[in-house]
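First, one chain by itself in structure tokens, the form predicted on its own.
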Amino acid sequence: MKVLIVFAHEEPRSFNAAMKDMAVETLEQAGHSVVVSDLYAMKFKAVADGEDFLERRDKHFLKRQLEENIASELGTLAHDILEEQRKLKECDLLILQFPLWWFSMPAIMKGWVDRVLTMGFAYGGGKWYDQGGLKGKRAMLAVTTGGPEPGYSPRGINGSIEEVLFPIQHGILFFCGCEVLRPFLAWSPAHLEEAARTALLEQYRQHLVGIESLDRVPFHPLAHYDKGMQLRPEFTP
């Protein structure tokens, strides 16, 4: 299996790039080949913007998404784009790697996000949800916490980790039609001492070691929906 590592954390000694290093070697050893981006080291930019496309249709007015579609026909996205959508055609499995900030993911995974997951490539024309441009993919987070496993539940004070990632896995991953396996939570690492801490890595190994058979977060299909994009009846609880 042929897997991407699109890692986001400013500090290469942190506990996130300490899973990093461990979800390479843990891959590598078991057959699979890995490819990372690691997204501070490459300086990435984050923000999208008309630099974007080396030729545009409309130079004066820019649309993003007719832009995108046009550049994904001619290829003329930028290089780094067009370097990140290589590997993401090659790979079977995209893994996002970051620490959890503000609820979300870091500003320039964000970006990758935006830049590199284009209209005519990911999605478009009819391609969205489980019949997206990356349809036949698998797609896994791997997320740091700040705060502890309690504080993400049903009656916690930051609402369930389902719901907090539910953008990502589901409004991104879901949407660009990979099949979503069940994520990696490292909860509180930094208020870990270090034998815990050495634990957290080791369920992560073993996270890792089964991934040919973890579950997958059930996400309903298209064909589950009603023209008017309602759930049918006989799929609501």
Ligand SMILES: Cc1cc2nc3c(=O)[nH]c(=O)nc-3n(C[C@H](O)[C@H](O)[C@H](O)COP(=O)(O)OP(=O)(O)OC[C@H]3O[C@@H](n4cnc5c(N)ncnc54)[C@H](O)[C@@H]3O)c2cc1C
Contents of the next structure:
Amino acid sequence: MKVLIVFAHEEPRSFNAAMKDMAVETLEQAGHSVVVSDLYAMKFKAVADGEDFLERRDKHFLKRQLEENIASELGTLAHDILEEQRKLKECDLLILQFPLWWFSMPAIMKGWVDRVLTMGFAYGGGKWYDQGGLKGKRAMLAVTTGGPEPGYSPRGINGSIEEVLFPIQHGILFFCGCEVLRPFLAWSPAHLEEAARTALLEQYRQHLVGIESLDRVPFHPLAHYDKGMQLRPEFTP
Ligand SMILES: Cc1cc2nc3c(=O)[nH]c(=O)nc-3n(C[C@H](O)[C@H](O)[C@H](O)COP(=O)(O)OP(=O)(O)OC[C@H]3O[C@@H](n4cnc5c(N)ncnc54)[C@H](O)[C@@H]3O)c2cc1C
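Alternate state requested, the form predicted in complex with the ligand (shown: the form predicted on its own):
Whole complex next, starting from this chain.
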């Protein structure tokens, strides 16, 4: 299997970097090929703007999704976007590795999402959710937190981790057609003893060893919704 790891941490000696290195080693040992997009090292441009288009349909008013649609068709997106889309097209599994920042991903990774998952490429024209442009690919989050696990439980102060990750797992990955694999959460590594951190890395290794049989995060396919975009009664809990 071909794996693309998109990695967002500014410090090469961070726990996130150790997880990324562990993933590369484990997956390659298992016979998979791995490509890493190290966004900070690449100085990836995080801001979506008019420079993302080599040509514009309308030079006076930037209507982003319209320009994305046209540029995705014509191949006139900026070169760094095209390069990331090429990696994405080739991969079978996408792993997003990042520290939880403000209940979400760091801005540099959000910029990757904003700029790379263009309309006409990742979604659009009837391609969304289980019929999205990345249909056939799997995706998985590997996330570190500052807070401990109980705070992200259903009664936890932060809300459940499923709720926190819903905008990413459902609103980005599943929206674009990926099957979303159960995420790996590295809870609060900065507050653990060295031995516990080593054990956490080993847990991640085991998660990756079992990647082919990991369960999916359950989301409803389009066919379960009615014309008003509401879940049909027979699927409502
Ligand atoms: C802007 C911002 C917003 C944030 N928002 C949130 C939020 O909403 N929710 C939340 O819970 N947290 C939040 N945090 C905290 C953040 O999620 C954590 O600080 C981060 O996830 C910790 O991961 P790290 O890789 O940065 O840890 P690091 O601090 O890099 O690593 C922890 C420890 O692991 C050690 N280590 C590195 N490699 C290894 C190895 N191979 N083996 C053993 N140990 C190793 C490091 O030396 C370090 O001592 C936020 C932080 C910031 C800066």
